[in-house]
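Only one chain comes next, encoded as structure tokens, the form predicted alone.
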Amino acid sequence: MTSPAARARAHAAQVVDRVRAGRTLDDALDELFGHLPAGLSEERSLIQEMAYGAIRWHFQLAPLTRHLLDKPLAAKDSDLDSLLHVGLYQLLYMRVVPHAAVNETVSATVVLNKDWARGLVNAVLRRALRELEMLRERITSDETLALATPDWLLARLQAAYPEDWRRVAMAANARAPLTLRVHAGRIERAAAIEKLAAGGYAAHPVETVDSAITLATPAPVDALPGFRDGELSVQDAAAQLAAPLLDVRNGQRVLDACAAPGGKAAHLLERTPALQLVALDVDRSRLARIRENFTRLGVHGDIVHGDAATPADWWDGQPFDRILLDAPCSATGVIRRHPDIRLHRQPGDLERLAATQARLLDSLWPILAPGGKLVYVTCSILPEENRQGVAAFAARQPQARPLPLPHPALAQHARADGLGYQILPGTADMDGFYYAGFEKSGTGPA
């Protein structure tokens, strides 16, 4: 009979396997946790941890596993390489007993129905216990272990910031916090933090983010006091930028061009409920989620199914004042909340990114009014997304006026490039996000 603790390592091996083969880490822990017994939070715990610390550090530990073993895996053993990563993990990060570490993960060889490798889980996981100061040495004196980021992307970072590249390598390992948002036609921000101090959530206002509040400590979101009634969101502070730049009123009709799972829409009703608000995504399978986000927030606008980038299929005809377009792209800025970026983005997929982006600036200013305003968003950290494609819109666009985006958060957080405002990973404990505005030249409303 295997232990809960041997049983935990194994799905966290799981996981870890599933997201090597190309899911992403959310998806792979929803689909554990979903065949899960309710009430086990503490293993969950237990999974959640293991299988993030495990993928955060994979260019750290897949080599360091590769120098411990006398010789490669089958392929068909991808999930005993992704075990020896979660045992790897707990003796050089986790506080757990050493011993106990490798015996429970020497046991998780059983429910992965391979204990005929408990011998050899058993040897390399000794062998690293034997060796731990010496692996510690090597991480520290090799910065391609240290950093644990793909050479194309060190690259591209050295490129970009040959000042703080590092700095911004590191920011991706850190523990990001949990950010909240409060709804202010629900709750004052102050109010919001007693409320959680009074449940035992100790939280802490962000000084130049208005509607931002971070927990001390992270805790499941749905214990937290006014979150299931609709006082509180999880989105980060550097997301929360987005509804106060986009400069709305009353009244008018604005555009979140990809909108889901609906957390930049919502703060928009939250901020001026009387928007003739469009929620638009081409993900039909994700409009569920702006539905269940609006309904939990008691904030309404239009959900609807389309692509952004041929508005001839579902435009009405009628121009936006404000257009939000919260682009797909390369998420090198929020890898620290998702480190499984690290294992799947390939440099190759830049240019198809950048072209994408082009094609929604494009698609999407025909349908901006005269006088209107145009925001672009992304939570990338790399000039071909940002800075070199807003530059390339605005050349295109002679009516595309670049427009001062006065925040506080990014006068003094973010640096700006003449066109845009570049937010790096930790930078006041914030995500990586770009914005640029534009107002569309001519008469019209504003």
Ligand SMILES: C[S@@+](CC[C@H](N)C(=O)[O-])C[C@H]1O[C@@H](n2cnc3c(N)ncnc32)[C@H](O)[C@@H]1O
Contents of the next structure:
Amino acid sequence: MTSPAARARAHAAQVVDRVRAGRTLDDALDELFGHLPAGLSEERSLIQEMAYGAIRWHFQLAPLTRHLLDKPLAAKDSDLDSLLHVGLYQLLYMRVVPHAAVNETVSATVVLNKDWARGLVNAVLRRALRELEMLRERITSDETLALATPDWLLARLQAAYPEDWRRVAMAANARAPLTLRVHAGRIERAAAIEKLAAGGYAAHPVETVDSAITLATPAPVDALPGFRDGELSVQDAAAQLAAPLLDVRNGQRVLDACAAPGGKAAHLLERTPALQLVALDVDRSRLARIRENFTRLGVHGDIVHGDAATPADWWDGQPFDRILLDAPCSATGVIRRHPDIRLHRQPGDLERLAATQARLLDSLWPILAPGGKLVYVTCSILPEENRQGVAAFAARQPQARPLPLPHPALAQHARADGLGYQILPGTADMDGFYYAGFEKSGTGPA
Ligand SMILES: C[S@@+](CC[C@H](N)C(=O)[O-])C[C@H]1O[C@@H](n2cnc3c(N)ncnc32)[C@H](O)[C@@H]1O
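Since the one above is the form predicted alone, can you give the form predicted in complex with the named molecule too?
Okay, now the whole complex, with that chain kicking things off.
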């Protein structure tokens, strides 16, 4: 018989192994949780903590595991390697009784049907326990290990932020807060905070973002008072800037060109319900998420399947007054929420993404009305996708007049680069986001 604690370690190792093979962490966890019997909330949160932690510190745990193993494990035993990562994560980062953690991790080999590896896992983790101080010293004395960031990304960060690249890289290892968006049409922010407090959830307002509140301690969102009724949504405070920055008015035609799962589109409609909003996405499977969100929040927009780079396929010929382009990007600004990004992103992705972003900007520009505004957003912190991309766009499109984006959050917390604004992860507890705005010169209704 294996204990729940040993099963949790085995499950965490399986999730880590799938992520290392290319799955996203959210998908791998969802799939596992879909197969677990109902309940088991303690076991689920332990699995989640260990899987997130082992992925967050992957670029530290992998070399340390290699160092502790006499010879590398065969490819068919990658699950055992991942189990060792989970074991090491517990010893280095979790407040667990070390010997108990080792014993449960050793027993997890049985759950993985690899009883033969008990001795091996036991020997490696006991050695780690004996050498724990040495391992910690090794981490602090080696920058790549300490920052747990792949070399190519570290080089890009160093080039982009010569003064504080270490801090920027380290911010990706922090745990992100649970930030919520308050539906302005349904409840005032102060009332939402009171309602949460009455339900036992302490929360505080985000000073410079009037729709945002942060929970003092993360909690399952479904349980939060007001969540099911559409008073609250999960959204980082930096993402909550898109709607106010687009500067919309009721009756305007607005395109959210990359809309799924619909967070920013819903926010626009919560603030300004009588917009004529088209929520477009190229991924048909993600349109259902937009629909679910709109329904829960009681907002209305046209949900359209289409490629923003080919408007001829879906556009009705009437120019838009406003366009939001929340472009597909490297997501390097949200690694603290999705640590698997660091495992999956490759240096070559950046060129491809920058080309896509340029194509999207150029394809959407002609369908913006004269006098209309376009806001470009990424959750990237790399200039290749941000400043460089919008500068090249402005050079290609003489009609694109860069817009100042007056907002207290950008004024106080972002770095202005002359065209756009970069929020770095962790600044005022926000995710890393980039915003730039353009107005189309010429006369028109907007
Ligand atoms: C950063 S996410 C958007 C998040 C969304 N705006 C929100 O706030 O909930 C990027 C989205 O762009 C979509 N996408 C990527 N390429 C696209 C294209 N060529 N046309 C339309 N949508 C695209 C992806 O399917 C993905 O859903």
